[in-house]
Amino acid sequence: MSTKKAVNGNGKCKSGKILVIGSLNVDMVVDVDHMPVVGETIISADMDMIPGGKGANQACAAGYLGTNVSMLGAVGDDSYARLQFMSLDKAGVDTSRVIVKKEEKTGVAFITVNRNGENCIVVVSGANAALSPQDIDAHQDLLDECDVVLLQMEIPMATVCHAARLAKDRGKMVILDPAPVPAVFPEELYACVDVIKPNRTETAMLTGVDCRTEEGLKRAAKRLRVKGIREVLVTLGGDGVYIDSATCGISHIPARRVQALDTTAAGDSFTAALAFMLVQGKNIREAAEFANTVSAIVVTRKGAQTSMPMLDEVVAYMEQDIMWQIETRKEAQG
């Protein structure tokens, strides 16, 4: 599947806008040999800080693959606002309504991450708790000029809720990735969204299901598109994506196998790069197997918007893997 006329002379999509509203953060990002307990005190050799948050983390991914792409969110006035519009900008990434409340921090992230590239992570939202609907009216005229909104939860439930209704008006397609997952999830969220991509921990959390199996995973997709959501994506790690779509019926797309450095922002890259093949009128079954691919690239190296491939390294590893694939079948048949 080839992806490469997807792309103008401006290094731009040639169909198809996308909005992000959420969240960026700073992320603090600390390697470990192990996650400490309670009690313990560990060792690391270094910190790095690196541009983040969910919201900016889709948007950066989504210009890095050269999607028309713009941020509505909220920073501080300070430094880490200014390495996170650097960062963005270097994406290609229209930044120019992300909102200064100069009486907020920007928000920062704490990451630990382990040997094996897992991960643990502590918020401190700073500026984006301050995103409010109001926020969202000043902005409409991005709704009104977007394809596909891209929505998660590092913002007041009240924006999320109010950004997807005024999107669902307008006939815009929805993307939601539930995450953090509140305790108490609204139902009205739900039928303003088409797209929904929860972790199997998330699903579980959502839908009350134990999403360890195959038979559990298909019970909560089931929960959730009966509340009206026609594509439910379930990312799984190392175990690839599970679906079930209105459109494309039900499907388990196994995962890339690749050496992990860390798993940080595999889920919102994945999101992104959904995004960015939808606008393009892929169906969801294409527009995951691209979006598995980003993500398998993405855990191979290391931060959030640092680690975001162009699209030309997406086209050149699906190409490699397409060959690889030949030269086995071949060795196989003798």
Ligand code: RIB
Contents of the next structure:
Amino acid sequence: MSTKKAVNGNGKCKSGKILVIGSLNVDMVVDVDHMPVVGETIISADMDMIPGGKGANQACAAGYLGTNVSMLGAVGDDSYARLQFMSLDKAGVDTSRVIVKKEEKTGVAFITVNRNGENCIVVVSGANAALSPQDIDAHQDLLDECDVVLLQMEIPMATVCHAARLAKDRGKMVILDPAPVPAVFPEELYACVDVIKPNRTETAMLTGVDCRTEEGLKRAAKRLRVKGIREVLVTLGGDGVYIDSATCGISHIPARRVQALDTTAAGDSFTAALAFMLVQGKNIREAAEFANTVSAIVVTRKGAQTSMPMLDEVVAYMEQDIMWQIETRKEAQG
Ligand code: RIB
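Just the form predicted on its own so far, so send over the form predicted together with this ligand.
To see the whole picture, the full complex is given below, headed by that same chain.
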């Protein structure tokens, strides 16, 4: 387990500290031609075991971008946990507060990825389900030290709500990825969230609004804003990201055109990259543009934590894209 501080490409510590509270899993990934339907048996050539979990993926992505990030979560005392620690240590994440619950097993996710890179995920929570509000209380100093707290919903709802409340009381920025959306979303949680990042399906589930059209997205995002959330970002896969922001207004950033190999952790990397930019004082639109690029890179690679880019890769990608846009414009002008 490492306590070392993450460094950027220049070897310098970035300002702003991120705390991720959430799940750690090991992903069992099978590639298939198409998703099986009920009663169908299909063959996959291979299975990969890859470190994942929405919380750990966010921490890993933030670590590779070079930010100072700590992970608070729970694992079992098993080889899956060791795989997770190795991966997060490599990314420079402080894992000293990941709690080893000897009586539990590390969480596992079964992921099927089709030829379009789309996935279906079933999570067996294991130790993630045992992360309690008392565990958060025992590590409150992490909440004092950080600037931003990232939360998702693969740990008990009571723990998510408790952590969000403690963070809010301390004036920290709270970013929530509401995945998976619970059957009943606690209203009191909305009051503690500054930034929410659901995808299209999750937005429809949270608001009861059909989000298949731009008009629907607009209405749904507004409903979330009315609940007191200042920044609503709906990630739309190949359709980019829809933003309704108290600071930057309404905008729709198109997706970068890439060939998706595996969309696993695209949302997790987006959230982490968003937080990375926000702790550096960027506005929500600038942060979303950057996060869009990070997740575009992630979907061209296989797996969750194995697909996270370093900061210099993201910068090189953006520079290349600007050059390409200039060339294309020149060609169009003759
Ligand atoms: O968001 C992707 C993640 O969801 C996977 O890594 C899997 O572990 C599940 O938590």
